[in-house]
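Presented as C-alpha cells, the chain that follows is alone, the form predicted on its own.
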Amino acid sequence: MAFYSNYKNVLVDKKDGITTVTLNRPEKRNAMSPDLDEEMLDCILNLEADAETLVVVLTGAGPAWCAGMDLKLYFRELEGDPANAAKHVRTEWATHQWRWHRLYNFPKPTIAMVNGFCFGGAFTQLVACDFAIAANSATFGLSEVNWGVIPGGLVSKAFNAAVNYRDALYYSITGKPFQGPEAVRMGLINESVPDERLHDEVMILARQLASLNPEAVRATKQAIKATREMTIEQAHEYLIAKNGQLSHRDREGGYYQGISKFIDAKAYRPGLEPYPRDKADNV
C-alpha cells in the first residue's frame, strides 16, 4: 500500500519522477492544520527516500495555494488548555520539521507551484523550497500586524532571507498584499506566469531537472545554501570537501562522462544543456 493513502488532507501523485504534494483543504483555502502538518510531514520523509521521485511539486487544491496557519485549529483548540499541552508541542515540532527543517534540506529539487492565495505562515515553505512559480494573479501578504501580532515561526526570517530589507520591512509592517509579478521584482520567486499557463511552466522546469543528474543536482544545491553565511575560507574548505563527496556518491560518474563526451566522442558541447546521460541501473 501507498504511503500517503491514508492521508486525507494531502494529496500525492507521482509521474515520470515528478511527484506532486497539494495541500488539500480547499474549504479552508488550504490553511495548515495540525493533521495537514502530521501528513505532510509523514510526506516528506517518505519522499526524501522514494526512487521513483525526481523532484517535488507543492502546490494547493483549489482558488489557494495556503493560507497559513488555521487560527481555530492551533489556537484556539490547542492554546490554554493543559489537557492539549503535549499535543500542541508535538503539533509545533512537526510543522516547524516539515515546513523548514526537511523542506529547505530536503534532498531533491523541489518547486512551489503557487496558484492562489499565500499568506502568513505559508510563506515558510514557499521560501524553502528551492524554486517558486506563481500565477500572475497569486496573492501574497503578511496580515498578521492587522491583529497586533508579528509574522511569527520562521516567516520573519525566511521572508527576509528571500527578499531584500526594504521591501521585507515594507510587506510586514503595512500588511499590504501583493501579486505574482511584485512578487518576482522582489525575489521571493522566480517567475509569474498567465494562471492558464501555471501548470505547464512548472512541468517544463520539473521535467528539466528530473533529467539531470541527481547526486550533481543535490550537491549543488547543498553547496548553494550551505555557503550563503560562511567566510570565503569556510566556503573553500567546504566546496572542496563537497566536490570529492560528489565524487564519492555519484554512481554515474557524471564528471567523467561529460569529459569523455567532449573530449573523446566529440559528442557534446557544454552550454545550455546538460551533456547526455548513461543513468545508473539503481538510479
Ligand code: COA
Contents of the next structure:
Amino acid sequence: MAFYSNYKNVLVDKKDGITTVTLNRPEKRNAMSPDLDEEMLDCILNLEADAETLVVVLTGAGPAWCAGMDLKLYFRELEGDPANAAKHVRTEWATHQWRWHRLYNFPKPTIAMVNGFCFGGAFTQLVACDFAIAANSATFGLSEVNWGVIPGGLVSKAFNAAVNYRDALYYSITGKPFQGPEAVRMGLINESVPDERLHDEVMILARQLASLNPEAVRATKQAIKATREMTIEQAHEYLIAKNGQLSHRDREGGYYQGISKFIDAKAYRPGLEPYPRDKADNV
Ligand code: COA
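Show the form predicted in complex with the named molecule, please, the one above being the form predicted on its own.
Next comes the full complex, this chain leading.
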C-alpha cells in the first residue's frame, strides 16, 4: 500500500519522476491544521527516500495555495489550551520540520506551484521550495499584523532571506496583500504566469529538472544554500569538499562524461542548448 493512501489532508500524484503534492483542505483554503502538518511531515520523509520521485511540486486544492496556519485549530484551540500542551509541542515540531527543515534541505528539486491565496505561515514553505511559480492572480499577504501577532515561526526570517529589506519591512508591517507580478519584482518567486498557463509552465521546469544529473543537482542546491551563512574562507573550503563528495557519489560520472562529450566528441554545447519550450504543448 502506498505510504500516502490513508492521508486525509494531502494528495500525492506521481508521474514520470515528478511528484505533485497537494494540500487538500480547499474548504478551509488549505490552512494548516495539526493533522495536515503530520501528514505533510510523513509525506516529505517518504519522498526523500522515494526512488520514483526526482522532483516535487507543491500546490493547493481549490482557490488557495495555503492560507497559513489554521487560526481556529492552531491558535485558538491548541495554543490557548494548557490541556493540549504536549500536543502543541509535538505539532510545533512537525510543522517546523516539514515546512522548513526537511523541505529546505530536501535532496531533490522542489517547486512551489502557487495557484491562489498564500498567506502568513505559508511563506515558510514558499521560501523553502527551490523554485516558485505563481498564477498572476495569486494573492500573497503577511496578514499577521491584523491578528495582533508577528510573522512568527520562521516567516520573518524566511521572508527577509528572499526579498530586499524595504519590501520585507513594508509588506510585513502593513500586511498589505500583493499579486504574482509584484512577488516576482521583489524576488519572492521566480515567475508569474497567466493562470491558465500555470500548470504547463511548472511542468516544463519540472521535466527539465528531472532530466538533469540528480547528484549534481543535489550538490548544487546544497552548495548555494549552505554558503549563504558562511564566510568567504569557510565557503571556499566547503565547496572544495562538496565537489569531492559529488564526484564520489555520482555513479553516472557526469563530470567525465560531460567534459568528454564536449572536448573529445564535440557532441554537446550546454551554452547553446535551447530551453525545451517546444514541449509545452505536450503537457
Ligand atoms: N485559518 C482557519 N480557517 C481559515 C483560514 C485560516 N488561516 N483561512 C480561511 N479559513 C476558513 C474560513 O474561516 C472559512 O471557513 P468557514 O467556511 O467554516 O467559515 C473558509 O476557510 C473559507 O474562507 P473564506 O474567507 O470564506 O474564503 P475566501 O475565498 O473568501 O477568502 C482568504 C480566502 C484566504 C482571503 C481568507 O479566508 C482569509 O483572509 N484567511 C485568513 C488568512 C490569514 O490571515 N492567514 C494567516 C494566518 S497567520
